[in-house]
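Here's a solo chain for you in structure tokens, the form predicted on its own.
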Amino acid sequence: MSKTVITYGTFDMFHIGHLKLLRRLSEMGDKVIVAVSTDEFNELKGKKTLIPYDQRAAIVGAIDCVDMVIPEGSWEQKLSDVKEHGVDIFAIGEDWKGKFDFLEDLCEVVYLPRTRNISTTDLKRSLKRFLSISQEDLRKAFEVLELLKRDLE
């Protein structure tokens, strides 16, 4: 008997944690559906994405273990998506634990552990810190690197 698995996410700045999640989902079932949050829905959630919805959906859809990508436009759609797509397993990160237990009457709900030491939020923080480095600090850092390089030669 085939099993359909669904998950939801923004999938901004696609990283190894996203890939590992999608691969885990493909091991749980035969069909993987990924609902990617639209730009408008992310705005309602107070999130700002770096990559537009169409590109995020195309990236997720290009992953070999993903069978279907649908837009996520509201919190409420999860119930109708589970019914409409005959979902057997609803899977999402453990940071949402307990939030979707109301779906248990319709399907199995699984909260998966996150990949350690990687998250889009952390990547965005690192990028922000990197971009906030002054030109003068960059110049000094390159001078130090040149001196170290000469010392090693």
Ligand code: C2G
Second form
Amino acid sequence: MSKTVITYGTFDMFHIGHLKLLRRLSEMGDKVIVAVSTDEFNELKGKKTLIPYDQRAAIVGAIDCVDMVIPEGSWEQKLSDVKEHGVDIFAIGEDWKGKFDFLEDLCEVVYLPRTRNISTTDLKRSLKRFLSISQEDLRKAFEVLELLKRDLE
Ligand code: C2G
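Hand over the structure of the form predicted together with the ligand; the form predicted on its own is what we had up.
Complete assembly follows, chain above in first position.
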């Protein structure tokens, strides 16, 4: 008996935490649908994304265990999505624990443990640190160049 699993998310700067979650879904059923948050919906969520929707959707769609990608444009669409796609299991990271229990009338609701030590926020922070260090290195390099130039004059 085939089982359809659905999840929702932004999937910005795709990382191992996203991949592990999607792989967990493919162990729970044989059809995995991922609703990727549109740029407009992310604004509603108060979430700033680096990668635009079409690229985030293309990356998620290219993951071996994902069978279908649909846009997530509203909080309300989960009910109609579950009905329309004959979803058996709704699954999402436990950071959302309890928030989607209303779907229990229609399908199984599962909250999965998040992958530790990785998040898009952390990635952005380390990217910023990386760039700022290199700006600092640049400044020091210019200082050395200035000194060398003066010695040569
Ligand atoms: N995730 C994870 N481990 C991480 C980071 C994320 O398991 N280290 C999971 C999240 O729990 C979520 C999925 O990966 O199930 C996508 O994460 P986000 O892109 O941050 O999704 P979010 O913004 O929480 O959107 O309607 C639901 C929302 O659209 C969920």
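Residue numbers count along the first chain shown, from 1. Between two forms, the rigid core is the largest collection of C-alphas that superpose within 1.5 Å. Quick caveat: nothing in here was measured; it's all calculated off a predicted structure.
Enquirer: Could you check whether the CA atom of Leu145 moves 2 Å or more between the two forms, using the rigid core for the fit?
Expert: Comparing forms between the two forms, the Leu145 CA shifts at least 2 Å.
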